[in-house]
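In the block that follows, a single chain appears as structure tokens, in the form predicted alone.
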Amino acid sequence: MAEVANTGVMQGWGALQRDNPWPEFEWGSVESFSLALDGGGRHLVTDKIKENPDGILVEIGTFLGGSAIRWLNASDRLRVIGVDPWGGNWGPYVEQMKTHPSFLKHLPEGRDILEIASAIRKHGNFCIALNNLRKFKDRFIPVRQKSPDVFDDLKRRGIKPDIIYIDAFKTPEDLDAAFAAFPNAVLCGDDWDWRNEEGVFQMRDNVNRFSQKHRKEVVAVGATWLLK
């Protein structure tokens, strides 16, 4: 029975790859970079990856691929589904990082933030993100959808993620939909220490309410949280 289940997952993976192709791009024409806005604690996720190195991780909110690169480097057998609309153009957003030291500390050594912003303005979010992930093309699928709708789509395809990492809008819907579709997946994410304009730890409050409702233990380090 396990073999049949694994066959179904692989068929679902192949169909998802087919339906979510990579963009046409002159790969390598722009130097890749890893801009991971890491607020600390991501070892919580990589430790889980190492416990199940052959698993599937779904990342909600892939941005420019920095965190996805970290997950893929944690195991050479892990497969990652990156979910992000990659809409608009993040060039101006990245450009304004030059005035924020807290953002600049994440910049790869020797890279200029204005050069990166210019590449995004020219080629768009999607192409630059995938260019950063190009060496993982066989293990990374870009899904240009919004959550939480994507969870039902993955379930219909027979894909069963082992880890779901949420780094998107700070709303409870992502948690609820992920758990409803995949109750056995490890739920984790970013923004534990992020405050909104009213000073509220919005994601932290969502996670704590969810953990109390479903009797799960929260582990948090830096910006990263994980539900046991």
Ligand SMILES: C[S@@+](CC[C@H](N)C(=O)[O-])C[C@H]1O[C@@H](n2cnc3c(N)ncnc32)[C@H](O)[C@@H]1O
Second form
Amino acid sequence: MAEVANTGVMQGWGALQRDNPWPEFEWGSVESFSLALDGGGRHLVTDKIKENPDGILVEIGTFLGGSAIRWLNASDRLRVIGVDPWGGNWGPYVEQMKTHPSFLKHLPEGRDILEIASAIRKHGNFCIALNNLRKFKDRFIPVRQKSPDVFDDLKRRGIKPDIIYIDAFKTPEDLDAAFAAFPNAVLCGDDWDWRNEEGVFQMRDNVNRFSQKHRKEVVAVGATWLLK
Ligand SMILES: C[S@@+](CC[C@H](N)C(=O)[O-])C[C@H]1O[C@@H](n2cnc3c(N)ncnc32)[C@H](O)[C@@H]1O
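Return one more block: the form predicted together with this ligand, after the form predicted alone shown previously.
What follows is the entire complex, opening with the chain shown before.
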């Protein structure tokens, strides 16, 4: 198991947990939900988790917790560090998704998108995301920071992730910084099939450039990619 190095006061999982507390919230006052923005292929990641069920996964871009819930359910000993600024308020964004079938298909059965949007408007992104993750409080640390800076911070703290899953804003820096800090971690992520307005597969291009530079093999299924 890749543990945390125990070399000082500010080091390790416990200190990270202490410095990134969960918000105060009336847990249970809002029904939790799993809005998994799953474009396919996430078994590539859960297979890796099952190979190392005691590991640490760092997720860049946790949003409302849908993918993090999937990782945490793949092993009851996995620990997840969810990195997301959880900035602004996504209520209006989620509300306008009421007419987008591609978003609505991820909505859990029986849940109303307007009710979810209204809970986000009222309580904010951070509380609603963590309310969704509340049963994993011992194994999930929310880190309100941004990639790529967060990798150096985690490294300074002696955290050694086994898997880094990137699902943020599709910039090449995320991959470079993750690899520079944690060359032994499995790098994987989302957006393999996502195209920008010019029709460019932005994340796929980043991953392919990176894999050529570092002579790694890419496996991709649906929206998910993983570097071997
Ligand atoms: C597509 S959503 C993530 C979806 C989530 N992984 C899921 O499948 O449920 C993208 C998220 O990335 C976050 N984000 C954007 N830039 C980021 C950065 N530089 N570092 C960390 N998170 C970032 C956004 O706040 C947003 O919540």
